[in-house]
Amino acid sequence: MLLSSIVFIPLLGGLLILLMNRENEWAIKTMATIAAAIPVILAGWLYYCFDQSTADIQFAEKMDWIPSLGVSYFLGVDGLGLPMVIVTSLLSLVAITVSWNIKTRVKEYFALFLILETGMMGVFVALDLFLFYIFWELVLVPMYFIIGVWGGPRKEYAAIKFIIYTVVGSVFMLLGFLAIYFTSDPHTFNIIELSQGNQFKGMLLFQNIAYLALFLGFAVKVPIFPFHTWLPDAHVEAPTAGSIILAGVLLKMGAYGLMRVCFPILPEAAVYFAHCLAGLALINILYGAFTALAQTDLKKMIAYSSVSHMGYVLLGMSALTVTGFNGALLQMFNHGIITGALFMLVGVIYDRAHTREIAGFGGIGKQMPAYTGLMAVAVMAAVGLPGLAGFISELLCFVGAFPVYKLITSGAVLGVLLSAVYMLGMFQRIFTGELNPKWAELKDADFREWISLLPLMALIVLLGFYPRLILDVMNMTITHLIPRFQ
């Protein structure tokens, strides 16, 4: 019962939150807290327990749901989706913290944020295909409304537009479940069944007409151009924390339906398709830095920076090789914490000077010298600095597809370069020079946002010297799954 529990306390605290005094703020922010926090140190204990030297699924959970269609409640984790289950714990957590100084509709905005979680955990570790939509539709509703009610100026457009292309994305992806079923022997929706048992072997054009299917719904997700409009709106309207979950976890979800539906159930058809996935991510790699470099808004920029950033994804998973998938799968861990202290430092300055326009700052970083060195992980970190998270997840990304793909990683690496032009200009504009009188009372980061950080800077760190801790997690799984395409 240990995924069901990490899955599910969440939707319990939310549930309580609706039941207790919306002017009782302080035990609605409590209990929220909890909520969240339990989920984190079961992950840690999953963590702990889980057996490196193994591909196989592990801490199952099978029983029948709707036999007379095969649907089952299955839950399991392994390689791919323990990082994940990780990641997402910690984020929402964090995210929770740091939406402490919410004034407006706590009750709601907790209890959202808590179904919202229960969402993503079970998108990580469903292992039917069924039950694995009903989890991604479950994410979608909370989002929409944290953008959509506590968002910014425009926050009903971003939220109708979130909305519009993630189902529209969700209707082509059901239509892929659904031909995958009915065309399997006997019918089924078990993914791992699906993965091993070589149903559609040989049948190239159905394979592709599903991973194409599939595809559209995961590439919205990513999001891949040149379906990734919605993101930059999306990003700027959001409450800090919703930024957060968007960039360390929702984007993740597109390029882990990828991983562990596209891949392994319809493999000649990753196959097939690989090339033209390596060209879409050099694509987002090359038009999110340009348009980054572009940005005034230093929310828009650093949402535009996680289009470029997922291209590294998609360039190590379309090599087909194991060092370029788990790099891959490593960069969507390292990008998720990265991203996600990024956003909450962002929002740690907009709370005091109600502004993102990076121009309009100038030497803060003498009148905020904690913030200013919190920040300067965070950006090295996303430049690709070694010795920080961001770099190793890269390289191996790189390492992985330049046999495969010479020209396309090649000009790939220019985005390593545009991400240190737009990042350190940014920084030396807002940080360094005089400080501009009219930033002259702003404060430094309190305890509270210190708290959030911490866990995320410690880990963008620890991973820079010691990337064994999550690689070694991934990398029988993975091991295991390159062979089925060959």
The other form holds:
Amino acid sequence: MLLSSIVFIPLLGGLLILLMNRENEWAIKTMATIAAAIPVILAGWLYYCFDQSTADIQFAEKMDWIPSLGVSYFLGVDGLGLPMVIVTSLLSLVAITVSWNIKTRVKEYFALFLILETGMMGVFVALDLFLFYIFWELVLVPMYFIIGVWGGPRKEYAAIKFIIYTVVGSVFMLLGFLAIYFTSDPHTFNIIELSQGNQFKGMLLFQNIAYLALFLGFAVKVPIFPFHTWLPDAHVEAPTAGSIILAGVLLKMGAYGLMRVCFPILPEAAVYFAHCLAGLALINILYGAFTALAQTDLKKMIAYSSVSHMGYVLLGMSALTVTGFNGALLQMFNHGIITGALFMLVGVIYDRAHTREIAGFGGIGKQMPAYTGLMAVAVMAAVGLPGLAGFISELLCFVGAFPVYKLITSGAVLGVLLSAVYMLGMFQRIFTGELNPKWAELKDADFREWISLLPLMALIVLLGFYPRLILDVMNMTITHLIPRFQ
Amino acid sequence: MNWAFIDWTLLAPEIIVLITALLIFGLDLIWGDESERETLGWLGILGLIFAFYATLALGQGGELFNHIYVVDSLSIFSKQILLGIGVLIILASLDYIKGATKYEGEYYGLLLLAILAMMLISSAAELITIFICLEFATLTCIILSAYFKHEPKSTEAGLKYLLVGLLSAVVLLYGISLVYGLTGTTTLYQIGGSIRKYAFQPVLFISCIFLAAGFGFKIAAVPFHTWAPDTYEGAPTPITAFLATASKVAGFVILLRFFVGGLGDIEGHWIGIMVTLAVLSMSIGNLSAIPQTDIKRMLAYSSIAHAGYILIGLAVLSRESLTAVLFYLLAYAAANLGAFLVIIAFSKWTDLHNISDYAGLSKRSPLLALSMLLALMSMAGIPPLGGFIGKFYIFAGAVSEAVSDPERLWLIGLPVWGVIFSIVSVYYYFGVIKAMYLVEPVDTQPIPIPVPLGLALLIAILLTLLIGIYPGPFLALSESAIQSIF
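Give me the form predicted in complex with the partner chain now, not the form predicted on its own.
Below is the entire complex, every chain and molecule, led by the chain shown above.
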């Protein structure tokens, strides 16, 4: 029942909020925080109880749901899912504490956010393709409203663009699921059975078609070039908490889908398309980095840096080596906390200055020393400074990919250089130099902001020194997965 | 014919509805007080509930008048849906019709007769009987569409329905005469047996086209759909809801009974027709819905598109796909009623019909907005609502046939076409959602929900949710219903 609790406690909290009096905003916010805090504690408990010496599914829960369609309610975690569950619970709680300053339609906001958390959590623990799809789509509508109601000036455009792009991907994914279901023998939606049985051995054409259908769904979410154009709009227009979740969790759903569904169920297609994926990864890394370089809007720059950083994940995966996969999954985790922190920091300054133009700032460091320190840690982690979380995972991705794709990896390393240029350039222009007198009134980070940022900062440093906290969790699962691609 | 051998209990539901209708007409005549007409509505509901109860006692059913009239699981299923729809429509009409016309009592009587006609259609198994029942239904629906005879739009609605209805009746009659010429009989079960199998007969093909045209009018499939937008727009809204749901259910049941039940062995003559109708309805219905500004017209086109999805089930012609047809009808009826009930409440209070008038409905009446949201999401096929399972099952049936039989691989095109146009539908459904939630209201006055209508809305929305979350029993029901013809 542990996993069901983690998934459905937020939903329960959301429904309770819907029943509460809309005037009593304090009670609503407290309720939301509690409903988001419980999954964090449970995820910690899950981590504590998790047996790292096995690749099997743990904490499994299985019940028949729609027997005539062969659909079951099947939850469980292994080394792939657990890190994502942790990052999701953590970022959801952070996002909810960040949102305490929401002023309009408070009740709807927190209810939707908690429903969103249920959807995301479900994706990472569902082991039945049908259930996976339901949770996948459950994320859609709350996010639409979060962008569309509480977003920036172009919120309506960004929201409908987000939904259309995602739906285009996911309906083809659904057709792919159906094709897998009806081709498997016996027909099953069970992800574990499908991944272990080598069901489609030798059916390369079928695997390739199914792979492409699924890939479309996941590629939109990651997002992989050229399906990325929804991302800058959605990230920029979304409220701060929405951006944290979008960058921290939603993008990971795409990469997780590739790891959980595409690769293990369709291994021959995964090998067949590995080169293409590596090529797309390179485009993602360089295109995202160059575009970030050109941005004048702080939030947009970080949004494009996400495209670039997700490229490392793809590169690590496409190598189909243990090191590469470890790097990719760790990079997913790290990118979640680092970008979450970055978007949050952007939100902090935007709340005060009501602008995000990088050129409009200057010398903020003197005015907001504590904030500058926090930003420095997050920026350095994003650049990949040794000793912070980002470095380890990027290095693992490169080390894993280099033996397989020498040229592409060499090109991809350029992305690290570029990220140093745009990140440090941004840092310099905003925080150093003469203080723009316009900003002499800005207040430093307050208590609530510290509270929500500290856990992320602590994790960034901790994982920088001791990445085995996460690596050990996923190692067994990945070691068992990789031989399928030989 | 020996009347003593007729099992009149098989006709109990129809007899109860007929007696109730006549009672309403009679009471309406002798009842002096004009203000008490609501009671007649409640009497109608009582009659429908009794009739529903009577359908539960039919058991295995049977046939009457030498297979002219069959009471099998399909017709019982259909009658139960029709009676359920009838109850909800009357509940929604009680407040709507009060004071809107001088002829309140007759309205309920005619509505009951229309339901009776559609119940008869569901059981008719002989071509002349089918024709008479269809005409009976058309006539009552024409009167109801034109019920607000001082409003030009309502009159136009009735006239359009009359003209197109007459045309389709003529075509249908010609098709019937061709079938009679070929087979020498009009009874469905004899027709199937008397036609030589596997040989393609051009005359039979032409008569199939004519019959499909006649039935296609009822389900509003393209190109026999031209009446639907105008009639839906002009008719009193409860009648629009009735046409969009009950008429479609009856139309599909007769389509199933004639083509699948009667001509199931010579499917080569008519599968192509179904494919054509499905593809045209999905494309033209969805594309035409986009530019609509009137919400009832938009739903009219959307209902045309839904007819297209359902027709995929007929074109695939397997046990699963035909079960999916019935299941989809159920889910579609629940969601569509939900949407129309919101429109009834809204338009009764504001007398406005444009999508843009729904701006800020989430603030004026959160419950109406939430119901509309769930109904539209169900129609758009977003999980975990009924419409999603319906679409899933329809597409699953097609994919299943396509991958299991290499000769029918072309069937894969239908679900692909279907999902592409589902994406289109997401766009226009979200147009309404955008207006309700994202746009600020012009008029902030709250909208009251009359108690009977609220009850009906609650039933429709809960059903939509239930069908989505726990579809098992509904699937079982649909499956047992389809067993009587396939």
